[in-house]
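We begin with a single chain expressed as structure tokens, specifically the form predicted alone.
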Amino acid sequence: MIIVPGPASNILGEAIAHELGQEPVFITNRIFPDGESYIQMPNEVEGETVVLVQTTAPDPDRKIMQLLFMARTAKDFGAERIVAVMPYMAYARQDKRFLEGEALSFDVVLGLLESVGVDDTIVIDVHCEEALEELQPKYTMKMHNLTALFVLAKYMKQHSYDGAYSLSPDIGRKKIVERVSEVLGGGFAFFEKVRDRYTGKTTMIVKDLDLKGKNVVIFDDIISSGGTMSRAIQGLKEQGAGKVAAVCTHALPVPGANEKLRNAGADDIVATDTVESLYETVSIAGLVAEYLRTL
């Protein structure tokens, strides 16, 4: 097995290799003046399991194309097995048609990966695991979804949030966050949206739970605009919570998101290194390396 970091994940790919006791094998890449990507794979791939590590944000179109070039080239030069580690998988949020005529972008990306010879795809906290499971029978390529939430919870436990409540921002992630709450040991709940019938203002609150003076960790998969998370933080502060941490796997902050979270009262904002960001970072290198040992 050789670990090949893509241009979007050089640091993470190197960390995964070192977790496995290896040195990474780097590619040559550059961007032409017209925006096209140039990829040159190393020569030592014949007969090997080649693990390509390439996140797909920001600039998902370019980074997906680079991954496709890497996979096809490795296959062309004799790689026995191609494993694509996509720490953040772009287009996974378009996993169903909400309006007639919409592209199933998630399905398209999976089809492209298989078409260039990818045998296994490893993703971290994909937007909808059920959608991944529903699509799996369509492909011979195996798809593996890992969660970073337990890694994040252990980090928070060691950084002044031992015994804190674990909260899900909505009912959709209730099951996984309930399991994660066992790491912190402070209990679990999820938010409900309450709309003022007169003003129309929506507030997120935790019902039937006294949070006064208690620390809270909100776990989510993605922070982008920060809107949902900031409303949750504000609701907790209004209920008298102590320290509140906004924790996510993928940090994809748009301009103004950080200020929105801080203004809402976030004491800590923590994400993983699936995507490079300005937030405090927890590495998933060990999580991925451990799983690669099982393949």
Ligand code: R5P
Contents of the next structure:
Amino acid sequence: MIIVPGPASNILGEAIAHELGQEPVFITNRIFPDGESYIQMPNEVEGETVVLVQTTAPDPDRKIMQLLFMARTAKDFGAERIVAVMPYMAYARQDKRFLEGEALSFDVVLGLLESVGVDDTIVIDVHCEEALEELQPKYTMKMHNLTALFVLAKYMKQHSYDGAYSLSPDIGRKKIVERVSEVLGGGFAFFEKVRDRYTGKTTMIVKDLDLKGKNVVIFDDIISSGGTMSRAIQGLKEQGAGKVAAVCTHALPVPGANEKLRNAGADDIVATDTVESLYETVSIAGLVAEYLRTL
Ligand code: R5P
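What would the structure be for the form predicted in complex with ribose-5-phosphate, given that what you showed me was the form predicted alone?
Next comes the full complex, and the chain you just saw is listed first.
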């Protein structure tokens, strides 16, 4: 098995290789003046299981193209098995046709990966695991979804949130956050989020909880505008919560998101390294390496 970090995940790819006791094999890449990507693969791929590590944010379209170029080239040059590790999988949120005529973007990306010869795709906290499972029968490529939430919860436990309450800001992640809450040991609750499919606006239903002075960790897959987290933080602070941490797997903050979270009263903001960010970061390299050992 060789680990090949893509241009979007040099640091994480290297960390995964080191977890496996290996040196990564780097590619050559350039961006042409017109914005196109150039990829040259190393020549050690023949007969190997080639693990490509390439996240797909920010700038998802370019990063997906680079991954496709890497996979197809490795296949052309005799790789035996191609494993695409997409720490953050762009377009996974468009996993259904919510309105007539919408592109099923998630399915299109999966189709592209299979078409260039990817045998296995590993993602971390994909937006909706059920959607991935429903699409799986269409493909011979195997899809694997790992969760970083236990790694994050263990980190929070060691960083002054032992015994904290765990909260899912959305019903969609209720089951997994309920399991994760056992790590912190302080109880579990969830809020509900309702989205207007035409305007895209969401409303949060904040439940009354008995939280006076209690620390809370909110777990979500993504921080983007910071709207979901900040509404949850506000709701918790209004109920007298102590310290509140906003914890996510994928930090994709748009400008202003950070201020929104801080203004809402976030005491800590923590994310993983699926995407590079300025937040306090917990690495998923060990999680991915451990899974790769089982393939
Ligand atoms: C949505 O269903 C996701 O689980 C996240 O809650 C959402 O993507 C976060 O986005 P934002 O930070 O823009 O509220």
